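Listed next as structure tokens is one chain, alone, in the form predicted on its own.
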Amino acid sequence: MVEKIKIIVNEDKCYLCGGCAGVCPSLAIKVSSSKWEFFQDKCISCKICINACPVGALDFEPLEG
């Protein structure tokens, strides 16, 4: 069974490149010119974002149940 994550975002480092938004296959992260946005709801804890930002902004927290 995939662990269930929630990835979070460091904001004093990311600069909305939307890296992370174009890697993710099930849509679960909206970039914009002015925010960042993650849809729990969509994520399939692939953790494929958290690797595929430049700047290491995005990390992740386990979720229980």
Given for the second form:
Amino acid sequence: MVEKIKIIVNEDKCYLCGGCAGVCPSLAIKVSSSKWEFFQDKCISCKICINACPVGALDFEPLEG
Amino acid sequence: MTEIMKYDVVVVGAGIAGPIVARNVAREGYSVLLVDKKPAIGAPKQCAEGINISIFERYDIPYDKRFINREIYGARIYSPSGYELEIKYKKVSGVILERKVFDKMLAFYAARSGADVLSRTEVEDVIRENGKIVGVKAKHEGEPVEIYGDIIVAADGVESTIARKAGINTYAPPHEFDSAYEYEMLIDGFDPDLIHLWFGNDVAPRGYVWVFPKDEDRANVGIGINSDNPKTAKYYLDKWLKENNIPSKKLLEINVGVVPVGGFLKELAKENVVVVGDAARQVNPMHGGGMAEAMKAGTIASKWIVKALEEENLELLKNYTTEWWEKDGKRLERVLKIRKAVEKLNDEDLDVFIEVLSGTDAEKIAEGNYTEVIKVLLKHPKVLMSARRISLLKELL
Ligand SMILES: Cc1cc2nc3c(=O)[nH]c(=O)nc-3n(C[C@H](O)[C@H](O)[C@H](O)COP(=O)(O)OP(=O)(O)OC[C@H]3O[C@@H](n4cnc5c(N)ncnc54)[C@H](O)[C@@H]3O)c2cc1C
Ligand code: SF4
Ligand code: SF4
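How about the form predicted together with its partner chain, since we already have the form predicted on its own?
Then the entire complex follows, led off by the chain already shown.
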């Protein structure tokens, strides 16, 4: 079983480039011109977004349960 | 209150692909709306701004000095141990753009041709009626708008949200993306008439470091690496600058982005939704250049959008998929195959190949005759001694 995770952004590092949203297979990230948003219900915990971010602005926290 | 608008064609995204489609369709007299979420179209840029000179004539774009920073005459390629291969043409071969001006001017040409253009307008979803997509929901300066359109064009770049909201599967595996990071900075010591590219598995895994000169002493200095790499693109670029003793305290801009370099979209049009540019993964997988590909795809897409509107037959949009795959899809699939072979080269291979080629007739390479280049490599003793290298090169033929 894949460990369930929550993706978190370091807003000070993020450039709102939209890359993480583009690689996310399930539309769990939305990047508008002023904010980064995460939708837990859509996330499949694949961590693709974390590696893809060119500046390392993303991290994860394990979800309980 | 939600404002309601109605157009023949709604184009989401005013990067490169969107404005080309909007301009071409508006020129034929159809009503077009081009929207972008950015308050200033083109800014921030996410690009090294290099493009081939041929696009101006081919896509009817003025050769306007306002968005051409510098003319380029070729390239110099550096191997991991420092072998150099220079390809220099007598004539201008490419230009380094100012994308902040270029993108905005492309949108301006679309507006001049009759399209409406709304910046700071973010599309959030599609509108469906009886299961059919009839428009998009957006926010213009924070206020809700509903924009109805007979045809919706998803030119929204790598995020490709709109195509996915419309039910088009734009999925590509993580290995088919590059993570890119770039400084626009002051830098000395590089021939500003050439672009400069460094290869090596420790320098830039799967990709390369680039210096694209903008002035005598200013350049876009960036890197692209495989996006499934556990280290960041920033890490590798900072490491390269440090190892090469390049001072990095004169940074004018930092640009960040992810580039789709494979996994081209199979279905480019579905019902009344058309996908173009990065959203359709239409990028050269070898070097990550996507502007010319976006223009090509945008040109084919707009031709079929106009035909579909003329004949009131949305089925004709499928011809965009067919034509793109016959012409450009096939070509890019071949390039992808080459990239996959090149990915297998180790640093020693890269050294040998660049060393051998630097001693040969650079004209052949300049002409872009890769088969000839591979034949030259295959004759060299350092290549012939290795069965691995021979088989890798044969994969490229
Ligand atoms: C660091 C870097 C360097 C590069 N260097 C080069 C290079 O030197 N040469 C080259 O040819 N290519 C280069 N590329 C690739 C090139 O930038 C892209 O391929 C090209 O811009 C694709 O054009 P496009 O129109 O498809 O998408 P984009 O130019 O990305 O445009 C998409 C537009 O859609 C807008 N948008 C997105 N979502 C929404 C929404 N929901 N609502 C409204 N608007 C939306 C965005 O704001 C954006 O303006 C580089 C890419 C990167 C990241
Ligand atoms: S890829 Fe990184 S920098 Fe870009 S939007 Fe996502 S978190 Fe921000
Ligand atoms: S972990 Fe996977 S599904 Fe979740 S946000 Fe990141 S890319 Fe999307």
